[in-house]
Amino acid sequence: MVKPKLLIATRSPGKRREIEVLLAELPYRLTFPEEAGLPERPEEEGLESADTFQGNAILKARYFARLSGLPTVAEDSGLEVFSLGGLPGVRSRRFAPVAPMRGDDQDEANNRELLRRLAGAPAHRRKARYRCVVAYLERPDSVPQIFEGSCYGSIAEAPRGAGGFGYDPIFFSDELGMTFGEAPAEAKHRVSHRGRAFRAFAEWILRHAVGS
């Protein structure tokens, strides 16, 4: 039987490779936007223009559905330092200008930014979560099915360990006791926002599969 195709809406290639662990066993055959023959436009650097989590993840979801025709999921996730007010929250992405003429890596230096703002603060100041939410369209018009997940931790002083991406180094998981950078990715996928978001998604969707 072929499986049908499921669109995962992201040119991540951190959040691809986590992705396809994390969905392996699914009745569908994961495909991304590059495989569904969508190159990257120049209207998908407004996309994310809610000011939630959710509603990028909807407005990504729509956008690609659109375009594919294909069932859609979406997520939009990232980091809130509690004592930031919620910051980086959605500018998580984007949250420190890079500096061309350094050749700044994007994750460097929204690291460095956030370490920055928490020099010398004491422990209370820098606990944090992760959020990652969901959002599937079965077409581009459906009502969509949203998940969530979260964990909790705080900001390292420095970072620590060269796995995982984005502010993964800096991200000291309360639950594993070493930060997301140091951690094995079957255990990070264990604890992790997108590991939790997209196992609630497996688990609906396995209920609804096409031929179940």
Contents of the next structure:
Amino acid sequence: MVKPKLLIATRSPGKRREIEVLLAELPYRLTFPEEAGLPERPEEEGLESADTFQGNAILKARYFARLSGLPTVAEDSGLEVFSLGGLPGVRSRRFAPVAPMRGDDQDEANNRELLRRLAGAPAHRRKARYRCVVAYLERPDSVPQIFEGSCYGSIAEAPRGAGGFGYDPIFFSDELGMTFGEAPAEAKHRVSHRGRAFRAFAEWILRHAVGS
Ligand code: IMP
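Let me have the form predicted in complex with inosinic acid next, following on from the form predicted alone.
Below is the entire complex, every chain and molecule, led by the chain shown above.
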């Protein structure tokens, strides 16, 4: 039997690598925007204009479901530092200003900026969590199904490890006792915000959608 397609509405290579592993057991053929014939368009900039992770996840899912006509899953995620009022939060991806013309790396610039803001801060001011909200639409006009995951830790004094992506070298996981940059991929998946949100989604879709 040919597996039905499920569109994963992300263009982030870091997220893609993780989601492919997290959803590997689902009886769906995972497809990504480029492969579904949806090259990037300027209007996608507006898909992260909501002020909550859930709002952004729904905007992305709705947009890609309409364009593709496929069952679509989108996620919005980020890092919240409690002493900074939840920053970088929904602005995690573009937290630091960068000059791409100069070849600046956005992730590295974000990490430097966060370390700068927390320079000299004691442990209690470095506490943080990652959050991930997943929105699933079976059809473009469906009511979105929402799944969430979070994981707690703190911002390290300096980057450690080259694994993962984004803020991982400076996010020290309470559960793993190391940064996500130092953690093997399986360990990150076990405790991460994305692992938790996508496992909740996978459990739900197996119960509600396939063959039901
Ligand atoms: P968005 O969901 O596309 O707006 O971007 C999320 C941003 O949050 C990423 O670009 C990263 O900067 C950060 N982020 C989200 N999840 C992770 C993670 O698992 N590791 C490291 N950074 C993350």
